[in-house]
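One chain comes next, on its own, written as structure tokens: the form predicted alone.
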Amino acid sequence: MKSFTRVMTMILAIVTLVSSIQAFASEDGNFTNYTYNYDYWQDEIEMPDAYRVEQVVYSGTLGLETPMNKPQSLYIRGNRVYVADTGNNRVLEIERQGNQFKLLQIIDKIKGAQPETLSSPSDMFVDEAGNIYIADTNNQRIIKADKDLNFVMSFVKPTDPTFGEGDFLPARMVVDVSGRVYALATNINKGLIKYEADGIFAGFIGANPVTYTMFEYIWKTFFTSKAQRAQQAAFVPTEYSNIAIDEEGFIYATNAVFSEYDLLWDNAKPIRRLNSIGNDILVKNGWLPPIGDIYWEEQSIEHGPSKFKDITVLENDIYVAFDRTRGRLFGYDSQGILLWAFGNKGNTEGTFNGAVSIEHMGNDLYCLDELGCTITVFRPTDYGNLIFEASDQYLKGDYDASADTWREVLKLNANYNLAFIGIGRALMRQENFEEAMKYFRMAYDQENYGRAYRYFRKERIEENIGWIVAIAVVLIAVILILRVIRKMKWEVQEYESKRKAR
């Protein structure tokens, strides 16, 4: 009876296990909170949750008669939240209360402006005068209207003929503090399109390089005439996928369409950041460029490599892609280093099918599936609130409190050479750089190991000048005496030998 009886506990156990495994499980088997990152091997480590589902937010939330349609775009001013709700030609605006959310106004139209109805609107952008900037795709045309919806401005479709001919239809964009526009348009591939404040065009910025394979640059080469050349596609840049500007005026943009061999050579830059004058000034300098996963099923849509759809900038510098391919945020601070992946695609909480658009408000972050019509809320949890205290003491000078939270983090994560990483290089401030080294070395940082080093080898020089010199000075003098001693003495020796032969 005991037997039969213990028997019946282990099968219970069993199936309560495998379904715990179960409620917690993706389509493809992977846990829906699993956070991991890579080590120096690039092996996957699992480590703790850095952010966990807060809510999801869904039209019955909000109270919408209409549900929302295939929203493709989120933006986030203060506690003010904005949705492109693009299937139903309208802009939602919801104010965040607490843990609740109280949707405003529906913004379908604009007073005064020709016409008034929004059609399609993808994109959306709120200046600190309260302006809101909506694309308006299918009526070709970047709107302004100020807070109370009376009509400003359109930025239209540029008469310059580098344009380019075929309709305008902007579909992401960004303003500067200025009011200048930054905008991406469907099947404009010259980069970014930019317009001053008054509407003016003032040309294209940050242009993605031209990709191609060697196979085809051979055969394009070898074409002889016009009429075979012409037949063939041209060697043309690839569109950006997304935009976000940082509080420094920025533009971090993201690029899905590259060849998979190309990322890890750091040729396919999915991820860029701008300057004034378009080039990329990303600082890379992790293990591996920021490319979101680094081992996928080559040749797969499914299963391909990270293709990162939209992007968001917190105040500390770290930014967020997230990935279409499998529902996955990745988060990399300041120098290009991943902090840490979660996410999947599915249907439960915190994972996505159709991830289409990311913001954030302070450290939490707002995730918008366009499937699923939902805006799902990752909040940070005590371990991804050290990291990003120590990123941020950081970055204000504090060094010694960010090695501290650095080693709060360790006893949390034993294994995350992150943490070592910001150690060393709060060490490194405070010009203790033979301790700096060991957290470099923990970390198998051999750049900033070989920077420690060098200072810690000119401190040990500088600190011993004086004896190095007078060792110096002293190894002079013997060898200059040793050099007369042994003068004197083949002197002598010769004197001797002619006494001698006489």
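Superpose the two forms; the largest set of C-alphas matching within 1.5 Å is the rigid core. Positions refer to the first chain, counted from 1. Predicted, not measured: the structure shown is a model, and the values here were computed from it. What changes on going to the form predicted in complex with the partner chain:
Positional change of Glu128 between the two forms stays under 2 Å at the C-alpha, relative to the superposed core. With the core superposed, Arg429 shows a C-alpha displacement of at least 2 Å between the two forms. Annotation for Glu298: C-alpha shift of 2 angstroms or more between the two forms, rigid core superposed.
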Contents of the next structure:
Amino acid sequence: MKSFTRVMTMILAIVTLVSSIQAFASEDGNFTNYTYNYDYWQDEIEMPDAYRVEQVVYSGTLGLETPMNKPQSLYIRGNRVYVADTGNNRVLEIERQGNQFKLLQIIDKIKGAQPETLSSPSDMFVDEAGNIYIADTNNQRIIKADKDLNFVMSFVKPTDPTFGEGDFLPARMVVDVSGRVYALATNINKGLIKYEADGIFAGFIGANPVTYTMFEYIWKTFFTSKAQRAQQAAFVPTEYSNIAIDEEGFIYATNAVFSEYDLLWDNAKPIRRLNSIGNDILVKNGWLPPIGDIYWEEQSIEHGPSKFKDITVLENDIYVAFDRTRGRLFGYDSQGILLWAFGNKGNTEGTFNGAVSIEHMGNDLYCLDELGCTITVFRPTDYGNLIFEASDQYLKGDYDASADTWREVLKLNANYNLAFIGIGRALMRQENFEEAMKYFRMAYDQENYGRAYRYFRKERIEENIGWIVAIAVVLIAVILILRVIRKMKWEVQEYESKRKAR
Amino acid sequence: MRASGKPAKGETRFQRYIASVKYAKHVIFHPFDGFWDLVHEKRGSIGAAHTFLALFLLAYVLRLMYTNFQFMTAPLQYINIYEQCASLLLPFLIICISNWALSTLFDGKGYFKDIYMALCYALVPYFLIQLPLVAISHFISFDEVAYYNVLAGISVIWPVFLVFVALMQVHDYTPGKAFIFLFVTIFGALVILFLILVFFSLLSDAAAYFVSLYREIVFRLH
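Having seen the form predicted alone, can you show the form predicted in complex with the partner chain?
And the full complex, kicking off with our chain again.
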């Protein structure tokens, strides 16, 4: 009986605990996410919601006869949303009209292609002209069609000997302005497969360099036999999990296969920005590299580091990565500083079980859940918009306005470091160094503080140069006079003692 | 030769103390001579040694609290000054004890008092550099961190060198033996720590036994 009561109390405790976590309701009654950021001490700091759920789109909302089945990817161009409904071998084209979503057409065959039907399409891309590219995974091709869905061409498995054996299963792809196709294929870890616009395979880019440590090298060379070496798993570079392309044509890639140890030392680089020759040029000026969560809650069900499944790039190089481990969204600015993080695992609005794809329409975020088969639309709150506005104004050179916007942000969240830095930088542009130092001090921004201090010091020295020189001259004079006096004293003493001795 | 701790003829206790404090200047710049005379010619005093240890702790705490945030960001909201001081004092005392205990077994000439005094004198450069450095940190910018780091580095390397010389001169060891003894001392300190831990864990086990015995008796009697 006693143990029964104990179990009941425990269950009750858990239920109250869980419900207290789930039932977030803000003062205005809206559903809120738990939004947070990390401070200088790497403590998690709660902050106001930067995004809230605007609506959730289900198969029923769209009036689909067969509901979505394991959708793998989203793509947005203009106000059209494309969904790769992989399990049903089709692509959905949806249009957003005001607050309504309307199904425009179901793409399940491309006229003139061989074969015409799609088989497990897992990603798509639409270019400026309206041509649609579909990664037709199980047909082992990337298919290009014009806007009336007539077959144009297809990108198939390269015949190049470097490509290797096995099936060609394109999984994710992007197309740049000049029509070059970059694709990720399952089981190919040499990087992104690059095709020229005419369909010719142009090699791999952005492969992980194969590195090993001194210890591994010594171990391999001296302490293993040839047979053992053959048996050991090869040093394999990791596969990317997804790619996105920004307005300037840089490719953002996410990587979800790494060891936790590498992540801590920023060797894993889960988010990369690749230039045209495949080098990672992501800016990392934050206290922490962009790796998502830094506390991995070993005891809970969802443990381990964040594993990014997709990424999308907003205006001003702000990027949002979508984490599968906890169903979270992490927004970083162009300097790699965490703006906000929110989201969770679960079945309620704004939580995800199978985070798989993220896209943006303006500043709205569209998130696809492959298990729930839902598209969740997040819309920035006033607070979220202020953050975007401030960094936009700063990048455009409108420093005064940016400082004012950051002051508005501080009214809503006095713990927001970026706001202090933003105001400080604006003050520095106005050559108000002393005030700028105060703001940098509050944000623990050592580098900017140092810069402001150098100007401040220079100013002060220039103002008071007369006094400084005067004091220095007086000091030197006093020292010289004291020396002379000492010498004279000594000579007098010497003289007197000599006279006494005589 | 002056008797240790006692003022010489015509010298007050205070004058003697001041002289021994001033002698630190000679010790840190001429360590080989300085440490020999410190102990064997009774030029140092325990009072001065206590002063230097206290100043060392003070410098350590001030450095944490008042260095400009460009160079030092101690999480002050989590720091307990007494804890910080204890975390310096305890290892210092344990190292003194372990050095004394081991050097007694290996022909060391130094008494415990001598070892403690010499090690305290060896700490002098640390606070001599660190205390001004706290002030200097407010007048230099983040780009000039190299100057700060060089001075901070010297403030650590110099005392370590002095400790080495001090042990050599106090015990009348050869340089090689003194060098080996540095590591032996650290090992001894670890052994002492281990024994302390074992002692307290056994003690708490023993206490727990009697507590549970008492509870059992109370339970049975009810």
